[in-house]
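The chain that follows stands alone, in the form predicted alone, written as structure tokens.
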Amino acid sequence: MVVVRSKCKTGIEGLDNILGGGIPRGNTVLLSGPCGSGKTTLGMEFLVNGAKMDENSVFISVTEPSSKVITNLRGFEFFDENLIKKERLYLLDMVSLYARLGMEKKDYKIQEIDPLINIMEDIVKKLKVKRLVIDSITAIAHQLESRVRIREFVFNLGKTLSDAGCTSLLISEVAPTGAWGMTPGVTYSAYGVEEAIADGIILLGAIERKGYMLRTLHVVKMRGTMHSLAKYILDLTPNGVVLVPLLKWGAESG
């Protein structure tokens, strides 16, 4: 017997056109991309439209503080700001995570993998969360030092966001490749590690047609449904995030 797994409607509708209705409730899923591709913007999206449907939604902003994000966000039509006051939206930085963690910012460096995803699912089970980014999970990493602790980190968050019953997106900084004029081939993480354990992997990047620069969305994998293989271009607009077949811009799709 198969069993059909219930979806999170990301409300991005050629996204969730993609992934055959949305992605399933418990993966964690690596976006992944180099700077520009679109990443917090997709992120953010994901959330305040789960926010609109009384799904409590949490970013976590690793590099920058939530007042900047929230500054940034007021130029997309998408964002209503009444979200966070009603409580269905949450923007963290992490000087709220380290002051739960009793540590000062001269302290910021993460010694001990257990205690920061202790304090994200202390606030995942608080908040009643369902919707998670975290943006980045390459900055975390960065301070782990070694690859496998970094494994171990990615595993047991997974893991812990699943089981409570939360939807993530885990932003991946990557090298610019193709046409972002940098590394041959594909990189999917950092640290060559994060994609294999995570559920999903959503890569963005970049195509140069006709003498423009395009942004490109390819669903790489997505445990739990079935999806489409095809490169889409995507088009960031004060509504969101639109996507539209690579085809249809008379490219290749290579």
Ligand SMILES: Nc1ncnc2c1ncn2[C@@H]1O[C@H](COP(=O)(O)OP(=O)(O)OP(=O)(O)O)[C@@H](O)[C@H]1O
Contents of the next structure:
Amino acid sequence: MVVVRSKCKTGIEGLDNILGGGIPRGNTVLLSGPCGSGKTTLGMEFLVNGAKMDENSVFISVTEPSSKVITNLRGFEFFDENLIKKERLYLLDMVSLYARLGMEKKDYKIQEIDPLINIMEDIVKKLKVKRLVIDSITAIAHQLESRVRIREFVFNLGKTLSDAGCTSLLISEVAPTGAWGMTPGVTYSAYGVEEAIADGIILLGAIERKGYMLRTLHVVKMRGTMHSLAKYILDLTPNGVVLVPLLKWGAESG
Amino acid sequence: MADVDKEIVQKLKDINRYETNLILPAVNNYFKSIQGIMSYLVTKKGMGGVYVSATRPSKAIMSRLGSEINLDDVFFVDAVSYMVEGVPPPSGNVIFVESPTMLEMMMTKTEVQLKKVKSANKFVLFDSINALAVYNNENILSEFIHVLVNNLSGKEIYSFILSVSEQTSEKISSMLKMVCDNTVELGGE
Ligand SMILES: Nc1ncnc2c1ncn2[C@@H]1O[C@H](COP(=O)(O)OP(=O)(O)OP(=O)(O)O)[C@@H](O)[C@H]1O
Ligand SMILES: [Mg+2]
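Could I see the form predicted together with the ligand next, after the form predicted alone?
What follows is the entire complex, opening with the chain shown before.
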């Protein structure tokens, strides 16, 4: 018998269609792309839409203070500040994470994997989190110094989140190779180990057409569901992400 | 003028939601056709909608239509202003697409604009396929027509795709007729 896994609707219409309804619940998904490709926006919309459906949603900002995150969010029409007041949407940064650990930033060494995982587990359980975005996993991996430790971290984190029934997007920054896009199948993360452990990979990129850049999205893998393998054009609008099929005759520059 | 208007009323009276109507005006009544269609949809039927302009800057269309038709609930996607006048000044009802080669963006921006329409009955008028042929080859244009019609017919709206008969190639013309639900030829009598 085929067991159909319950889906976590991203609420981004085009993406849910690509994914056959949404992300299978409990999946840890790598959201990869070069800078400016729309990772943070897509991640945020996923959380805000979840919060609107009464699912507790948490954004962990590793590189920016949450005050800056919220300022950017106010530029989007999909954002509703009441979601924060109603404690459906939480925007956390490293300072608030350290505070939960009872530490000041200067005392804390991120090289210690276990406390970091414990604190994320603690947040997910206490706040009954159904959706989590970490922006970015690359910034954490950068401080873990070795591939073995990165692998261990991502593996343990994925297991912890999935056991808690939380659907997660781990944002991964990839250095552009060539013209802001990259050759699929080469690497989807800065350290090349994150993708092996993830249940899914959503890859953002860009193509050039007659001197203009167009943002793209395609789902490389997604355990637990059938999905489209086609490339889509991604448009970042004030209403959030809008997707349409990429015209294949215009996929190459020139 | 009255003739084209009468013809439009006659030919558009049976249009349905979820269907795509191909409008083929003759070159000499192109603008009269647009005027007639817009006045039928907006003034007579009380619809609001999205006007995608790939032929002329939205500003020019607004100033020519605006004297007779109330455009408060009409939102524009403009794919020509960047080409003809550089960075256009921001305008409340208009979203600009930088180049008529960014065909997919015309669809995403149409989606954004449709959300702003308040009227219960909504339309999309795509003006025009023949103008896009100047910047795009037949292969990508055919593919675009396919995706566009698919995209529009999934929505609860009245859709119109315009292409001037004399300026539409054989291949594009048969593609349009194949994928659209109805074909309306105007003028050329
Ligand atoms: N309010 C807005 N409306 C529409 N587009 C916006 C808005 N704010 C930002 N953008 C677009 O979104 C882009 C940035 O997207 P985003 O921050 O999601 O990318 P990112 O992949 O997270 O980038 P980075 O790697 O730098 O973190 C900007 O370059 C801009 O084009
Ligand atoms: Mg970002």
